[in-house]
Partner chain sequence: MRILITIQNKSVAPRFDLTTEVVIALCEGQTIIGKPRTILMTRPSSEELCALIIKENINTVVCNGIEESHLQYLTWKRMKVIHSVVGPYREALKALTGGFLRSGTILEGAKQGVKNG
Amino acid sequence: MKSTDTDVFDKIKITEILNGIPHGTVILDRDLCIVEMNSSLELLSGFTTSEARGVRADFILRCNIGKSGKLFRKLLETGESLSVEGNIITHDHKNKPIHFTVSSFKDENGHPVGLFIFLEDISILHSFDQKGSSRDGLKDILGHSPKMLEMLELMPVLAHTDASVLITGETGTGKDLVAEALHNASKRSRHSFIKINCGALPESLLESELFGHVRGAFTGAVKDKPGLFRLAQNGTIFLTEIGDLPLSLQVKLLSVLDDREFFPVGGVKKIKVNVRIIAATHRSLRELVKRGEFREDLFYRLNVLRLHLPALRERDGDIRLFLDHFLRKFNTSLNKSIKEYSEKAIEILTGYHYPGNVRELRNIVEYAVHICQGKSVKKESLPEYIFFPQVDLEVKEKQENGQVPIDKSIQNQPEADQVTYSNPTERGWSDIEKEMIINALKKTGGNRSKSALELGWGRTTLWRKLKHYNLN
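Structure requested: the chain above on its own, in the form predicted alone.
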């Protein structure tokens, strides 16, 4: 690029202006090399500005809108504008549908200087068109049990506010899916949705990932890094497993929630952000606050709006819904033509307690579809471990985590009253399940609520099974 071109770009603070644009934006010079691009395009393309600067655009914006080099050259020469849909291949080889808007600009003498290109990610629109669902995105969440219907009625209300949301629920209940649905249904849906697991990275690396760093902040910091909060500008950042966030970073997160600004690692200038925070955890934050492992003030700032996802065993009727849904899904993806489950398989699958919730059910169905050789999923196609319930272990683990109150009368029962399970190949599943129910009732003195808790079921599930086995 010639010095006259450089003078034009030096007259304005290009980076600040570009980063204020919510879509991917890039400036090309008259040689169609990249002069500058914004953080939205960094996130979209997978290339950083420092990597792209000075490189020909067709090496970074690998798009399918004709021969882009010739097309861009023609637009530069004619001064015309272009608005068209196409796609780009990102740095990690993903194909993303994009709406391109290209326009040229000239210097004060009327000579062509370069091109502005705006890239709007329309993958969300394409996904909704393919699914045939509405823009609210909530129809992707399955469930017609009373607890799920109650949650689904609340979600549109939460989606149309900007307040922080705390999503709670056991592992595998679908917290990630709900968080993304809230984003897709919100006014921020045209901007980025960025997820990070607070327990997956060491503290020093997590701080840099969240808040970015400046060059020279630590050994190996050879260039500035924007951080996920800046990349999520005007969008949503989803902090999963928030209970694992180190105390030192809890202070910094609280500052972001209160002041909408933060210092990057090693930086001396505050960065302002406009980001909605959705957090999720399977742990009891109140218990962590009591133990001094989570800041109380941060808990209340995150807990402005609360959404609790029920465990699958508490969602009467939804198990069969998911079984049919995942059977169709894996029939398609694995090119199978399985039509149904056998009655015995249904009896086993609807009676299982699913400690891993929807994620575990999905894995069980995927396993069964792989193994099944006929047109019907039979008992033999199911993974062996589901025939050996570990209800006592599940309840014990929840009690240790403070999720379930410990009943001393149950804890002190003699060993003879403990539930025992025989090899399921010697007896039918119905016999095993009936024995589980009888032992749980004995253990709790006939208290159905406590028996349901002991078995890891909802009260209506226990009532239905008592009727089924004529144990009323």
Contents of the next structure:
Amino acid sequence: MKSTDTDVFDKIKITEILNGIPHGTVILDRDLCIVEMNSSLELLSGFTTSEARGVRADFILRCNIGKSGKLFRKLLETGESLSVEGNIITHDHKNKPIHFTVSSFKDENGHPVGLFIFLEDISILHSFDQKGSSRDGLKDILGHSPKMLEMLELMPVLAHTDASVLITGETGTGKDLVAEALHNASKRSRHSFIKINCGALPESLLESELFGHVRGAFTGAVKDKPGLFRLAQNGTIFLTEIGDLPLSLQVKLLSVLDDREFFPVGGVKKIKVNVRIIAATHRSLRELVKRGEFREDLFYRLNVLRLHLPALRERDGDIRLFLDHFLRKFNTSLNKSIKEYSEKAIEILTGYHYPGNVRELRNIVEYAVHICQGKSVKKESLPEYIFFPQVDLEVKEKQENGQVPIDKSIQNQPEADQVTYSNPTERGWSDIEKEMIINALKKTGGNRSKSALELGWGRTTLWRKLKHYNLN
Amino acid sequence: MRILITIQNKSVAPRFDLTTEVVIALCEGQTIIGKPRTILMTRPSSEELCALIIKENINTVVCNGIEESHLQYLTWKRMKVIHSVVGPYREALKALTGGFLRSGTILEGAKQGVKNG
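Output the form predicted in complex with the partner chain next; the form predicted alone has already been displayed.
The complete assembly is shown below, putting the previous chain first.
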């Protein structure tokens, strides 16, 4: 790059301007080598600006337009602009459809000094074209039970604020889906949504993943790493299983939430970030706070807005909705033509308590669609285990190891469980459900409407279950 | 060890699926045996390239951008794939035989060598 070009780029903090653009953006010099690129492109390519600087762009972009840079060179010579669709290979080996806008820029004498390339990710538009879906993420969430309707009413409100959201709920209730839907419906939707499982990585790696590191910070840190917080700039970071976040990192996360800045591992320069945090957990954070495993201040800081996802068994009528939805879905994907469930199968499927919630229901339907040879899903096509009362596998395992006494294990149920169970090992779901009804009736002084509301059911469902359990 | 590098001019090709030229080298320990062989393909095709890799009994593939399906296929075929390598292919070969070529490496020569290539 010539010194005059350098002067132009030095006059303004070009990186800061580029990082404000929500799409991949790169500036090339007259040799078609990278001068600057923004954090969105770093995220797409997997290369940092400092390593990519000086390298010819086509080797970093890995796009399918203008082989060997011929097209870029022609644009540089003619001074023309170009707007074209193509694709790139991303750092995670995805072939991503991209809309490229390429334009040249000239010095004061009118001589071309470089190119400006703007890469807009259009994969979402492609997927809509294919699926006929809508961009509004909220529409992907199914459910018409009172508890879900209540939650769906709240979601647009939560999406339009910038405060942290804590999503709680049992495993398989759709916390990830809701987090992504909140991001897609927010004003940050054009920026990145980055998800990280706090329980999936050891503490040292997690810190480096979240906050990045500088070259030489530790053995093996051969180059600067921006970290997910920086890559999510102006977007949303979703910290799932936040209850598993180590205490030392909880302090650092708290400081990010308070000051919106942090030091990368081994770094001396503070990094400012503008990121919305959505956290999720299936564990009771309040219980973890009591046990000293989760910082109270962080709990209150994350708990600004709370969204609790009801368990499937609390979602009156939604089981049937999901059964039909997944039957349609797997019919298409597995090229089957199953029309319906038999009455017996429906009775079993709607009576099952789904400890794994929607995820479990989906797997049961997938199993049934695979196994079913006729036009109707019969009892024989269902997995055997649903005919027997199941105990929470984790609790059972701990009980077998003598780690948790039965009563204690029940106390440790996530706070998502509003229901108090007594001893699930000795009784089936029917007994637990019966006890739930009795508890609700006791609580509401025998008022059936209020009890139904308390249980998240319709009045008719409660009436049917009262009759079924002889509680009239 | 039989090594295949996808190339474009004298550099590791930006994309596996658009590659029309490969270099095959035979290496024992840190020494390259004989002269690396260049093969020109009639057209860019990931499937044909995968077939060539299998036919040539390659142990290690060096490339830059590669789609997940092809990466998984080659890994499943017990091949070592070093991807996201940027720079002159000779330098990549040298780094590989030296035992220090990793996925995601931008080689020193990328900043000059790529331009000249």
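Positions refer to the first chain, counted from 1. Each form is matched to the other, and the largest set of C-alpha atoms that superpose within 1.5 Å is called the rigid core. All values reported here derive from a predicted model rather than from experimental measurement.
Superposition on the rigid core between these two forms places the CA atom of residue 97 2 Å or more away from its counterpart. Once the rigid core is used as the reference frame, the Cα position of residue 201 differs between these two forms by less than 2 Å. A displacement of less than 2 angstroms separates the C-alpha positions of residue 258 between these two forms, with the rigid core held in common. Core fit done between these two forms; CA of residue 21 shifted by 2.6 Å.
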